[in-house]
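One chain comes next, on its own, written out as structure tokens in the form predicted alone.
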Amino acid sequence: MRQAFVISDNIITSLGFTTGENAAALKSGQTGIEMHDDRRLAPSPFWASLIDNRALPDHFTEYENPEQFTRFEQMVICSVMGALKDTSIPVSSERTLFILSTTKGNVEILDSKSGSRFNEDRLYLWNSALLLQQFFTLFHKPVVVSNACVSGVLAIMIGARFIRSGAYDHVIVTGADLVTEFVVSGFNSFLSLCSGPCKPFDKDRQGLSLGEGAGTVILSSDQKLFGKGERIIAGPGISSNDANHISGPSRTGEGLYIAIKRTLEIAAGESLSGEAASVDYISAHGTATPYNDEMESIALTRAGLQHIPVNSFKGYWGHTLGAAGVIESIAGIYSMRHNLLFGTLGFHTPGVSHPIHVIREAREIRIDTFLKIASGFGGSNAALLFYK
């Protein structure tokens, strides 16, 4: 069977413009979540992880005139270019596909105080796909994945399936979202924002912290493009929907449990030994909202994974929405490559009814398999296994 090898990646957040810079911040326990008083985004101060408005266009000038592109487009292009620097895939080939994961795209154009100079056609995600096709001279129009907060994990999963099926040889997967007036007001309406950096799985958690960022993973069937080091493979993975509520997760964890269970069953079926797939480490969705963290603890316990080390990255760069699954997968891949578990920033006292093994501090451990899970509005869930 063809495999989807992870051959390059890039992370852009408030903590840095490369995967290495972000990993260094994670190692030092640094958070990018700060209080912001920006009336263009919210009528009162709020906590979030925002990319510096001066740093982004400064980086983008290496590729194009930032005046001609929105912040969202700049972020996507910078992340893709950062990942492409470390590989030689034929970007314009008919055997290469681009997948864009986002929940809101250029929604800042609609924000009442943004004073956007861009045409409202840029709002449409198909328009973003067309712009990226033109910028990178892609043979195919990019595939857009927009399915709430599982979008990023789902996008990598779809990319891996395209490669495994033989439809494409190379897939570029980018997830990106911004913190905008639209986004802040939406989560404020749910009363779900935390008055400080979020605390995933902690008994004193109050809600989530928003973040913005972009992440790019490049997948390929060609092992020779990987370079040195252990090969990391993406897949298999499963998505599910519990149809519980428009915004609230299943109280029994049913949808996420199904996604995890089926993913591990497929992995076991593909194993040459026929043994059940083992999991060394889990990257949770971990939004620090009361219901999400509780649901994940239930699903992991039902799947028999309550003893496996698990963390959440939300305390470092907040919830990056459609980018979260991609950015957090890259952080997990970094953990695999360096056999290093990152702690869960903000976690101190267990606060879920089903005890799970939440990682408190960074430590070294051999990691051969890594499970990324995610859940989102509308009852969406996804699980994706990475392995060496």
Contents of the next structure:
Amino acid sequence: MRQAFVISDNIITSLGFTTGENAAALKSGQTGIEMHDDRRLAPSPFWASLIDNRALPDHFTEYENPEQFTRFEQMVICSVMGALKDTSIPVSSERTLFILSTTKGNVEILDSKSGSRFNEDRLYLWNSALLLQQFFTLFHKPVVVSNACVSGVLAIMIGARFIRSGAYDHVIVTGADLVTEFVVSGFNSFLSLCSGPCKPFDKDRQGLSLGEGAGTVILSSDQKLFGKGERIIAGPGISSNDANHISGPSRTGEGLYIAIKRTLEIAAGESLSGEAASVDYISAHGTATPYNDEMESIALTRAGLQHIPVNSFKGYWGHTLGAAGVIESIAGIYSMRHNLLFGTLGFHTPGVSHPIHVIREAREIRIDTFLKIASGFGGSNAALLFYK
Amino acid sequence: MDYTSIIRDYCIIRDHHVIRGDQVVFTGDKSMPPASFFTEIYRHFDMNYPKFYKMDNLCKLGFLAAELLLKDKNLQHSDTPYETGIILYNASSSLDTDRNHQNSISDQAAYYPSPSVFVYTLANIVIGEICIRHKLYGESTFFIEKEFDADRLYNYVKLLLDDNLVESCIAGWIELDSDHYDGVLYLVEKSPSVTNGIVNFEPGKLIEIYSRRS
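Form predicted in complex with the partner chain structure, per the form predicted alone context:
Below is the entire complex, every chain and molecule, led by the chain shown above.
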């Protein structure tokens, strides 16, 4: 059977411009979430993980003139370039597909008082796709996935499916989103922002912290393209809807439970290590809102995974929306390669009704199978398995 | 993989018309803005789902098209509701509601962002609304394309069917940008055998249906 090998990756966040820099920060328990008092983003101070305003264009200058690209586009391009550095996939080939995952893309252009020098046409996500096609001389126009907070996991899952089915040989998956006045005001209106760095799964969790970032995973059917370390395979995975509420998670964790259960059934059918007991590690969505974390604890328990080590990365990077599924999958892949579990920053006292095995501090453990899960507005949920 | 995939039915909402089968089943007043036309459709077909009034225009369009598409039908495998997927595409994402939300925060003297508006600033909320209404737990994804791309829709839905990830799929184009709207939904299913009068699921047929005008 054809498989989707993880060939290369990159993470760009407030904690660094490479996967290595980000992993080093995670190891030392550093958070990128800080208090910001910026009237262009919110009328009062708020906590978020923001990429330094000068660092991004400085970095981007290596490739192109930053004046001609939005912050969103710069972040995407830097991340793709970062991932391409370590590999030799034929980027312009007919056998290569690019998948972009984002919720809001260039939405800051909508803000007339930001004095954006970019035309409103640039707002359309298909236009972002065309810009990337041109920049990277891609054969196909990129596929754009815009499916709330599960976009990133979906994008990798879809990429892996295209490789497994033989539709493409190489898939570049990039997830990216910015912290804008648009999203800060929206989450604020939901009263879902935490006054301080978020505390996933904790008794005192009060809500999420927003973050911005980009992540890129390159998948290929050709494992020879991967140079060093243990091979990691992406997929299978499943998405499922709660069919319950557009902004609140299901009280029974129905959609997430179905997604996990079906993913493990497919894995078992393919005689991978699909028995629930053999999942070594789970990277939760763990936004630190009271309802999300509670729902995840219910779904994981229903799936019989309550004893498996689980963490949330939201305490380091905040919730990076359309990038979250990609950068958190990369952190999980890093954990697999280095047999090192990262702790859940902000978690101190268990605070969900169904006891699950939340990891507090980094520790060494052999990880052969890693399950990434995500849930989002619109009742969307996704589960994706990575294995060695 | 021994099956034929068919387009069991479709629904088009476009240019003040609702098209089912080969027929225009409802025509609205040309001067009506989308919101009023959508409410006319809701009333004409006697739908009883008060949540409709809370939805933004993109969701109303998708909801109405799905409502008419699935009317009087039992979906295959209704005992396993995760076997029906929803795969939607459009060009403008949720931009129509994005503008509303942005307007509510653009003036610091009149800063009133609303959660009931903000929740609709994601394209996939329309999928959520359809799933809630029809109790569907299956695979779903919202994709963005400049224009309707029959090959892309076909290739991805076919992959889901071939991999047995879905047994049936609601798929199509649900686009809304200010006064422009264009809704086309197909119901694609696996069929154990080829029956008379059934349209095979293939890109050419998708385009033929998509291109139908009143």
